[in-house]
Each structure stands twice: as C-alpha cells, then as structure tokens.
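Presented as structure tokens, the chain that follows is alone, the form predicted alone.
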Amino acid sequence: MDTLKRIKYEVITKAAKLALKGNRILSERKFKTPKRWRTDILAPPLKIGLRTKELVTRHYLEGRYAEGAKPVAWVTSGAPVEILKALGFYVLYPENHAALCGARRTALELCLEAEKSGYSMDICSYARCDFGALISGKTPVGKLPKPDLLLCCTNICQTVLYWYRVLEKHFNVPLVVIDTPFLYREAEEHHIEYVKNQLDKLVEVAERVSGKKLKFERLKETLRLSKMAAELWHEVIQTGKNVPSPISVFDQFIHMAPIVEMRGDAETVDFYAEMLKELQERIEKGVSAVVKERRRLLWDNLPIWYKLKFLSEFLAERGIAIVTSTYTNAWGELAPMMDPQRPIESMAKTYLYPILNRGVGHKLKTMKEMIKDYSLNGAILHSDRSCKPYSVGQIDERNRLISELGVPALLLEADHNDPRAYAEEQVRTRLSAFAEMLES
C-alpha cells in the first residue's frame, strides 16, 4: 500500500466522518416530515434514517479513497466477509452498489450500458448494473475502488460465479470462490469441513494480498460483532410482530444496508440499538407504520427497489401493513449459528444456512411460520424476473399457503432493479383485487 494515499485516506475519512456526524446531529435537532410524505396514512419515517444515510455514505466515500491506501476486496452478500474486515479490508458489496442505484433509479441507465457491450438482459439486474458502472464509470456514489481481490461464496446463486469471473477476467486480481453445497436437509460434517478448508484457503490469499498476518483474537472479536448486529436486526424486525406493527418492511429494506454491508463493524451493533430503541418506544406510544392498519401481510423475495415508494402508499392507503419478509429474515435467522470462540468452524456452518442455499421446502416452512408468528393475513410473493433461486417454487409455495393455512397469497411479477420488467397498471389492478379479497 502506498504511504502517501494511506495518510490521505485517513485524513479524508476522519475529517468527512466528524462533518457527516455532525450534520447528522444537526438534522436531528431540526428532524421534521418530509412535506412530501403521506402522514395521512403512513407513520412519520424513523429518524434512525439520519444515521443510516450518515453511515452509507461514510461507507461509498471510505471506498472512493480507499484504492492503494488500504486492502479493497470485492464481495457476494452471502461471503464470509469477517475474515476480510478482521484483516483490515475495505470491503465493497456490488449487489447493495447496484441495490442503491435501483432505488435512486440509475440501474437501468447502467443495464442499458451493459446491453450495449453484448451482456443479456436475462442477466440478473444486479449483475448487468454493475457491469454498465464499470464499462461506463458512472455510478451514483462517485467511485468505485479497484479491487485487490475478490470473494464470491455460491450460497446465494450460481449467477454470482459467473459474475465474479468476469470481474476476475476485467480486474486481473486473485479470485475466491467459496463453493458450498446446496442444502435439502441439514449440513453434515463433511459439508462443514468442505467449507472450512476452502475457508483456511481464503486466509491464506488474503494475508498475500493484505501483506498481514491474520490475527486469531481479532477474527474472533468481529465475529462477536457480526453476531450481535445480527441478533439486534432480528430483534428489529420481530418487533413487526406487535399489532399495529411499529415497522414496515419498506423500513426494513431501506435499514438492512449496514447489516449487509458492514458485518464486523462496532458502528453497526450501535445503529441496530438505537433502531430498536426507537421501535419500542414506537410501541409503547401506539404509534402504527400504517396509521390505520387492517391487515398484514408477508413479502417474500427482493424488494422492486424502484417502487418502494408507491407500494408503500399503495398498501397504505387500503389499510394494509406489510410487517416483515423471508428476505429481511433472511440477515437476522441465522445469528445464533455464530459461535466467536470458533470464528472459522462457525463460519464454515453458519454460511451454508442462507435461505437461497436450502430446499423450497425450508422456505415455506419459514413462511408458515412467519404467517402464525406476526398474525398475518396474507402474502405477496415477488416473483423476481432476475433473481431466479429466490423465485423458483413460488408457484407451488403459493397454493400450499391457500390450500394448507388459508390464507390469500399473491404472485405479482417485476424485477428487483430493472423496471422494463415492471407493468404499473398490472400490478395496481392485481393490488386493488387482491385487497378486495383481504376486505371479503
């Protein structure tokens, strides 16, 4: 690493984290609703999404100055990301880069970039994002930093495989694939130990390319802090199990960015406290998400990143509060599985466990689950264009919970970042008939 950028980088990153705080603080005091928010029927927003926004941003920036000042790694969601930030990483998720872009409605400007180069629109809209920033340099965020290595672990897709090796193949750096076998039952030992040894493997790459040797008393210290952000994200979401609930899960996907991409960080255990914090004290004022809640629902699958918006004043205004999600779940289920004393044999089990990387069958059973557990009424399944592992078996998932808990669920197709998949009169006739039906 050069010298001269580490100073640079920490003189930058200090001085932009104390004015982000303090305009964050700043904004606190002077916290007012949007005068564009629908306060008719929808709570006003959390005011944790000051701090969200702080650390986002401090994140994208840190990453901007990051290249030859310190390590930068390149990593899928579901990647033992612990070993790296023990080892001083900056570590930047291309799927939450591509997620910010489908919510700030630049991901199909940079699919279009993609397309142009040869790339399928059948390619997920993550993956066809990020490959229109780097073929164009556009990107809401500023810069991108160059990778120094990359992490692609299999626990989510395959898509992700192929995806990385065109990173490979563009960046020219070292690549490690996590390959974790698909689980229809419960992991056996020697699926543990698979994992583990292409974990030790990964040690040894990044100590190469990080010039460090990794240090057993600080893995075991993130992992505690993997832990515990991820206990406190879960009990954030079941807070949605309270009638009204105090949350919706448009909260929850906007709020799921630090627990995604800041696993290990100490700022990340602070921000999923003060969250919940504010969610009791919503609790015990009344205070509903939706200000007349009626019914509830589960949304399985992606967000559609560039709706978020309109589903949610959509929902609102006939009364429907959509508390939580497989998805959202998805960052919280699998904390108890953590184990800091045994950061790398934990780790090997605890990523095998990603709900894409288990049976349709483990999925509905967390769905009817789900359904009992926060009182729900219904579902909508987002059969997601791009994300095929997630939306496979919906079909099948849907008519069980008709026929097996009686309750309505929703097929309703889109695509989580490219709105060329997303028909608006489609979905507002299906919303409208389906609320009909709850109201019956």
The other form holds:
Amino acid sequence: MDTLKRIKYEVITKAAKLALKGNRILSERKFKTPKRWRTDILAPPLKIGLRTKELVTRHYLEGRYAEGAKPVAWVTSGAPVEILKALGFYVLYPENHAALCGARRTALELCLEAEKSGYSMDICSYARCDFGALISGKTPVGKLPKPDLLLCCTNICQTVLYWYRVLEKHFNVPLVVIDTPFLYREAEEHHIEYVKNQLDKLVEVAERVSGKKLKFERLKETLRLSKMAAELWHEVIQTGKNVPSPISVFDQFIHMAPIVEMRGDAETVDFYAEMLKELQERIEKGVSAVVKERRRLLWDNLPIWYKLKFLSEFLAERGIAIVTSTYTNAWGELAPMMDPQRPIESMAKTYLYPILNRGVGHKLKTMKEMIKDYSLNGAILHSDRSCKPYSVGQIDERNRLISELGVPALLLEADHNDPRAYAEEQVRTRLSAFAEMLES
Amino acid sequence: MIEIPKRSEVIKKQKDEGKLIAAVFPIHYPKELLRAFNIHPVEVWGPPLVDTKTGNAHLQPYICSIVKCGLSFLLDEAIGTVDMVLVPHGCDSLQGLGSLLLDFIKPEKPVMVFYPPREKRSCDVGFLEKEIKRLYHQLCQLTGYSPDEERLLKEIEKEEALEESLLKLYENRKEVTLSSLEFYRLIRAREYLDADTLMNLLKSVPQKKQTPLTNSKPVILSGIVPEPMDILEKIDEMGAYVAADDFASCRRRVYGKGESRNPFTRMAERILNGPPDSTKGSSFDERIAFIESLIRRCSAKAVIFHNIKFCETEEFYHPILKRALKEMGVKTVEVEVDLNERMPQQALTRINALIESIE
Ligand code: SF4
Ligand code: SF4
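Given the form predicted alone, corresponding form predicted together with the partner chain:
Next comes the full complex, this chain leading.
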C-alpha cells in the first residue's frame, strides 16, 4: 500500500467523518418532515434516516480514497466479511451499490450499458447494473475503488459466482470462492467442514493480499460486533409485531444498508441500538408507520427498489401496512448462530444457513411463522424476474399460504432493479383487487 | 446409418433385466455409482416440445425450458416408469427444481439431490468425495445393496473406457461418415444407454479418409444441450458441419480418467477435472483455453453459441468468450432457443450468415 495515499485517506476520511456527523447533528436539531411527505397516511420519516444517510455517504466516500491506501475487497452480500474486516480491508458490496442505483433510479441506464456490451437482459439486474458501472464508470456515489481481492460466497445464489468470474477477468485480481452447498435439508458434517476449509483458505489469501497476519482476537471482536448488530437488527424488525406497527417494510429496506455493508463495525451496533430506541418510543407514543393500519402483510423477496415510494403510499392509502419480510429478516435471524469464541467454526455454519441457501419448504415454514408471530392478514410475494433462487417455489408457497393458513396471498410480477419488467397499471389493478379482498 | 436403440426400448430391456430406473436431471453426477447399484440412469434434458402445463403450475415464465419441460415430462409421463429421481445441483433453477420436488411436489418415487462443488481445490475434491459417499449410503438404503470397491471401480473403468472411445470419435470427427445430426444422436445416446451398449455402437461407426464432410466448413457449437436437434441438420444443409462441441450435455461430460484407486476419490476427480463448464463455475480463462483447443483441433473458423432462453448460467460467459474468440480471428454468433419452440427462422438466418462469411 502507498503511504502517501494512506495519509490522504486518513486525513480526508477523518475530516469527512467529522463534517458529516456535524451536518447530521444540525439536521437532527431542525428535523422536519419533508414537504411532500404524505403525513395523512404515513408516520413522519424515522429520524434515524439522517444517520443512515451519514453512514452510507461516509462508506462510499471512504471508498473513493481507499484505493492504494488500504486493501480493498469486493464481496457478495452473504460473504463472511468478518475475516476481511479484521484484516483492515475496505469492503465494497456491489449488490448494495446496485440497490442504491435502483433506489436512485439510475439502474436502468447502467443495465443498458451492460446490455450494449453484450450482457443479456435475462441476467440478474444487480449484476447488469454493476457491469454497467464498470463499463461506463458511472455511479451515483462518485467513484468505486478497484478491488485487490474478490470474495464470492454462493450462499445467496449461483448467479454471484458468474458475476464474480466476470469481475475476476475484468480486474485480474484473486477471487476466493466460498462455495456453500445448498441445504435441501439440515447441514451435514461434511458441509460445515467444507466451508470451514474454505474459510481457512480465505484467511491465507486475504493475509497475502493485505500483507498482514490475522489477529484472532481481532476476528473474535469483529464477529462479536457483527452478532450484536444482527441481533439488534432482528429486534428492530420484530418491533413490527406490535399492533399497530411502528415500522414498515419500506423503512426496513431503507435502513438495512448498514447491516449488509457495515457488519463488524462498532458504529453499526450503535446505529441499530439507536434505531431500536426510536421505534420503542414510537410504540410508547402509539405512532403507527401506516397511519390507519387496518391490514398487515408480509413481503417476500427483494424490494422493487425504484418503486418504494409508490408502493408504500399506494398501500398506506388503503390502510395496508407491510410490516415484515423474509428478505430483511434474513440479516437478523442467524445472529444466534454466531459464536465469537469459535469464530471460524461458527461462521462456517452461519454462512451456510441464509434463507436463500435453504429449501423452499423452509421458506414456507418461515413465512407461516411470520404470519402468526406478526399477526398478519396476508402476503405479497414479489416474483422477481431477476432472482431465480428467491422466486422459484413462490407459486406453491402462495398456494399453500392460501390453502393451509387461509390467508390471501398475491404473486406480484416485477424485477428488483429493472423497471422494464414492471407494469404500473397492472400492479395498480392487482394491488387494488388484493386490497379489496383483504377488506372482505 | 447406425441403429440406435430407442429410449423406451432401453428402459424396458433394463427393467426386464431387473434394473431399477433413475430419472436424472442435468448435469454432473457419478453415473458409475448408479450403475454399480444396478440402477440404470435415464437423463431428462427437456425433452423438447412437451406440454408444459404442469411445469407452468409450479414455475414462473422466466424459468428455462429445460427445467420446465423436464418437470412436466417427469410428472406427466415418466414418474410411473422410473423408480427414483436424481436432481444434481447445476444452477439456481435446477436447485429450485430439486427443492420443489422434495418439499412441495413430493412425487411417489424417492427424490435424491447431489451437490458438485464449483471449484477444484483439494477441499473441493474432498467435499465431492464425501457428497458421493452420502449418495452411496442413500442408495444402499434405497436398494438394500452395498456394492464393494471392486464393483465401483469396475463401473468407473467402464465409463472411462467409454469416454476414451468418445474422445477418439470426437478427434476423428472429420473421418466419421455421419451427418451432424447422426453424430449427435449417437453422442447423446449416452443419456440413456449403458457404457457397454454404447461402446459397441461406437465400434460400428464407419470412418474413411474422404467423407462428404471434407468439403464442408467446420463449426463449433457451445451451450447446454443441442436441442431442438434440427439445428444440426440445418447446419449441414448450410454447407457446414459440427466439428466439435462445447455442450454441457456432450463434450463437457467426457471427463477423462481419474487417478485414485479409491473409487469415491476417483469419481470426484473425474467430475472436477473434466472439461470446464459453466455449471461447475469454471473461470473464463479455462473456458477460453478449452474452446481454443477445440478450434485448433478441428480448424473451425466459427463458434455458434446456442443458448437456452433464460439460462443465465451460460449467458454470463458469452460477452467475454465472444471477445476472446474475436481476438483469435474466430467468428461467433449467439442464438437463443426454447425447447418448446421450433428453431426460430431468425436464428437460422443468422447462423447461415455466419457460415457464409467463413471460408
Ligand atoms: S438478486 Fe438474486 S440472483 Fe441477483 S445477486 Fe441477489 S440473490 Fe443473486
Ligand atoms: S439451461 Fe441453464 S438455467 Fe436451465 S437448467 Fe440448464 S444450466 Fe440451468
């Protein structure tokens, strides 16, 4: 690493940190609900949003100066990132970057760039978005640092493996694959041992790339922080059990960025502790995320990033609150498996168990439990054209929710990042009919 | 013309001989393991042009036709005939298929799954060996039989010998007096024939120095499976022939010999050290080098990427592979097919244009 770049990185990021924090504190003092906010149907935005913005801005800002100053890794969202964090890597999550592009509505432009270069419209729109950013250099965050290491964990899909093969070819840097055999049933001994062996291999490569030796105590501490953040995030989601719910799934989608891309940081723990406090205050004051909450739903699959506002308002107008989702829950439910005293062993197991690495029967079971625990009246299953691992099985899942639990369930066709697979009129019609059904 | 036994005849014969029949979905699995249990694997690659009403009841429109046709065919026709189903993990859609069968559909026959790893480090070989052992124990339970190492090695050696002959056939493609369609009918008979029968068929393949292919243009096909197969006939009609292939169902499964005397390690080595393949997550460099070696051997000037609609697994590779081939002076075209549709005219026109453009 380059010492001058490191000094520049330290100076700029420290200054930026102070400036962003100061800015946020000022904004908190004069916190006002934005003018266009529909206060007739939605609770005012969570104050924590200012901190989310601060953290995310800082994360990408650090990225701009990280290249050459500290080792940089690009990783998949379900990667065992604690090892890299403990070795001082700056970690970038292309999926999160793509989600941000989706929410800021620049994803389509990037997808088109990728398609111009020959990538098919049928591949995951997150990947296309990332390739589009690589090819064009365009990104709403200014600049993405080049990686020194790529880490791909297949526990969310096999798509990421191909995506990272493209990155491997593009950047010509080492790629470590953590292959997590899909769990049709429970993990067997050889599955766990296999992942453990690969984590050992990751340590070896990451040490070589960073030029540092992994300190075990540091790894334990990082995992402890990851676990605490995941536990708090899970508690945050579970405030949705309260009737009326102080939080909607749309809030969760917006505030999940730190648990995905800042796991292992002390500030992420503070962040979710603060968020939890705000939600508990809302509960005490009887503040409901959807002002006139009459019906409560579950969301399955990724968000439709470019339609969060529309969907949240459209449903809230009809007294519908989506209070939880299998997607956001995935970042919290595995916290009990993490054991900071046995970091590698427990990570080997934890990283095998994300909902996306488990069978469709497990997903249905999770959905049924959520419907019961959160007192839900139905479910919307986003059939996401881009995400096959999440979507295959949804037709049966929907049918079984209806036949076995007697709750209405709707399959909504769209794509998490590509607006061309979304038909607004059709969505309106289907959601209106569904809302009517919920009332009857 | 070679007389290839029909799939239904083979199944009947095997059943009459007391063998159990396994319906096996794509792509990689230790065929020799099943054979050692007296189980006859019959692979399900579609088939094309089936009624997919049943598949549509479980799968969204953006799932590929291999999975959709396969599921429909299994539930509507095959399930009564077969004794078990094996779904190897090859991609996100096959993963979903296995999971759906196990958790929701639960057909009346046992469903087994199998996970081949996506790298080939020593830990991957070790894992695959254990995964094969897991399958071995499952089959022991299912059949009440436990083949010993000798039996396993015998079946492995049979497959290895068959692959050696297949490789020779591939290498002598130009001297083989078979049209592209006939050639691939023969290669694909491996999907439902046992090694001995296919070996005998291979021995009867006529070869001579001067064949009608001498004046045809050699092209390579790359993809998952050559379906619908009339594409092969059309290529010949256009003045070319398929001189080599990079199909997951064909050449990418000519694994080659393993080294170990431990049958489980050997089966694992065979799968992992075989030709690079998208479903095994192979790197670009490996895939480029492999296709380049095919090109060198048959002097092909063009590669046709034959893609099953919605097959992300292959699609990710195409832009970089095409670029690499262009740099080698090899022309490419990509066509998209759906097993449930006839070969689109537009795709044929593009192939024709490609063939015309090469010397
Ligand atoms: S959206 Fe789905 S397919 Fe795309 S990277 Fe995420 S898990 Fe994989
Ligand atoms: S065609 Fe592609 S997507 Fe379909 S089963 Fe085969 S590898 Fe999977």
